[in-house]
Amino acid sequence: MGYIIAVAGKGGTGKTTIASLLVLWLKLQKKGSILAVDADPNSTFAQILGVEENESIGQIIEDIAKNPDLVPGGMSKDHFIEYRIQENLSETEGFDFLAMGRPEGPGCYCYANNVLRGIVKKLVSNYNFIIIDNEAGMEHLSRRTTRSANCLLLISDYSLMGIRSAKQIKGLIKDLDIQIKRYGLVINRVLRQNHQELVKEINDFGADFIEYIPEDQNLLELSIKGLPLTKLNQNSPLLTAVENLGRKLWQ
C-alpha cells in the first residue's frame, strides 16, 4: 500500500512548491516509487517540477465523451480510460507524473473526480509514495476526490488569516468523514517565529506537527526565469527545511 500525501491550502500560499519539493526529497532519498498527481487545474506542478505534461485525464475524458468511436470493441468504455491515463502517465527519472485536468463538458467534472479515486485507488499498490496537489482552497476535498490519505499537509503563510483558512479546510475534512491519519501544518515563507499574534492560533490548530519553511530569495529567482526547482541552489535553505518535514512525515 502506497503511503499518501496530500497538500491543501488556499491560493498564494505556496502549496504547489512544497508538494514539489517533496517529490525531488523523496527522489533524492531513494525510498522508494514516487507518483505525483496534479489534482488542481490551475497549479504549475509540472512546470515546477520540470516535467513535460501529457494528456490529463479531464483531457482523455473529453476526447473519449466527443469521439466515443474510439472505444475498442470488447472494451468498457471505464477500462479505455484507464489504459490511456496509463498510457499518458509522464515517466521521469525518480518519479512519475499524473494531471488530472479541468474537463468542460456538462457532467464530466464529477465523472473526472470518480475516475481519480478509481485511479489513485489502484495506483497506490503500483507505487511507494504518491504526492496529491489538491485545489487551492476548498473545492477539490469538498468533492471528495481524495477520500484518504495517510497525511494532509495544510499550507499556510505566516499570516492569521492565512492559518485561519488552512483550519477551516482541517475543519471541512471532517465534517465531510474523509480519512486523515496524521495532518501536519507547513507555514510557509517565514521571515521570523516569533509574532506572538500568531503563536496561540499556531498552538490551538491541532496539528500532528508544525513545520516552518523559511523565505529564499533563490526561489523567487527561479520563478522570475520560469526554472524548475531542480535548478534550485543546494544550499537553499529551503532543503534543510523539506529534508526536516520529511522526517515528521514517517515519526
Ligand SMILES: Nc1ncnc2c1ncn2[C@@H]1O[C@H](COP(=O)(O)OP(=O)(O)OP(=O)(O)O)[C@@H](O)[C@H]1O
Second form
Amino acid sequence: MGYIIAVAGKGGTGKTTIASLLVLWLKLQKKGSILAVDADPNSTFAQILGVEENESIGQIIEDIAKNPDLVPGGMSKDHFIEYRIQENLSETEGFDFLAMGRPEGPGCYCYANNVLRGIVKKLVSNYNFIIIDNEAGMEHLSRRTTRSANCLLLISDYSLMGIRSAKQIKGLIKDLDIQIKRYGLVINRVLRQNHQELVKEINDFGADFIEYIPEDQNLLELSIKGLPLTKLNQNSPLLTAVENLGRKLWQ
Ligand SMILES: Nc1ncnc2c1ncn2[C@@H]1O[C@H](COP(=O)(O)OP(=O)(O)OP(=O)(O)O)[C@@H](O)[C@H]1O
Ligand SMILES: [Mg+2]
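With the form predicted alone in hand, show me what the form predicted in complex with the ligand looks like.
Entire complex below, previous chain first.
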C-alpha cells in the first residue's frame, strides 16, 4: 500500500507549491515510486512541476460520453474509462502524474470525482507515494474526494485567520469521518517567527507536526516568469524547509 499525502488549505496559501516541492524532494531521495495527483479542476500542478499533461480524467469522460462507440464490445464503460486513464498517466522520469481536469457540461464534478476516487484507490497499491493536490477551501472535502490519507498537510499563511481557517478544515474532516492518520500544519511564507499572538493558536492546533516555510524570493521570481519549480535555485531556503518537512512526514 502506498503512502497517501493530501494537501489542503485556503486559496493561494501554497498548496500546489508545497505538493510539488515534496514530489521533487521524494524523487531526489529515490525512496520509491511516486504518483502526483491533481484533484483541483482549476489546476496548476503540472505547470509548477514542469510536466506535460496528457488527457485528464475530465477530458476522457467527456470524450467517451460524446463518442460512446469508442467503448469496445464486451467492455463496460467504467472499465474502458479506467483503461484510458491508466494509458494516459503522464510518465516522467521519477514520477507519474494524473489530473482530474475540468469536466464540461452542466452540474457538478461528482462523476469525475467518483472516477478519481476509484482510480486512486486502485493505484494506491501500484505506487509507494501518492501526493494529492486539492482545490482551495473545504468543498472538496464535502464531496469526499479524499476519503483517507496517511497524512493531511494543512497549509496556512502566517496569519491568525489563516491558521483558524486551517483548523476549520481539520474540524470538518472529523465531522465527515474522513480517515486521516496524521495532521501536519505547514505555515508558509513566514517572514519572522515567534509572534506571540500566533504561538498559542499554533500550539492549540493539535497537529502531529508543524513546519515553517520561509518566504522565498527565488520562488517569487520563478512565478513571475511562469517557470516550473525544477528551475529553483538550489540554495533556496525553501528547499531546506521542504527537506525538514519530508523528514517529519516519514520519521
Ligand atoms: N514560500 C513562498 N515564498 C514565495 N512565494 C510563494 C511561497 N509559497 C507560495 N508562493 C507563491 O504564492 C502563489 C500561490 O501559491 P500556490 O499556487 O502554490 O497556492 P495554492 O494554495 O495552490 O493556490 P490555489 O488555492 O489557487 O490552488 C504562487 O505564486 C507561489 O509562487
Ligand atoms: Mg493550487
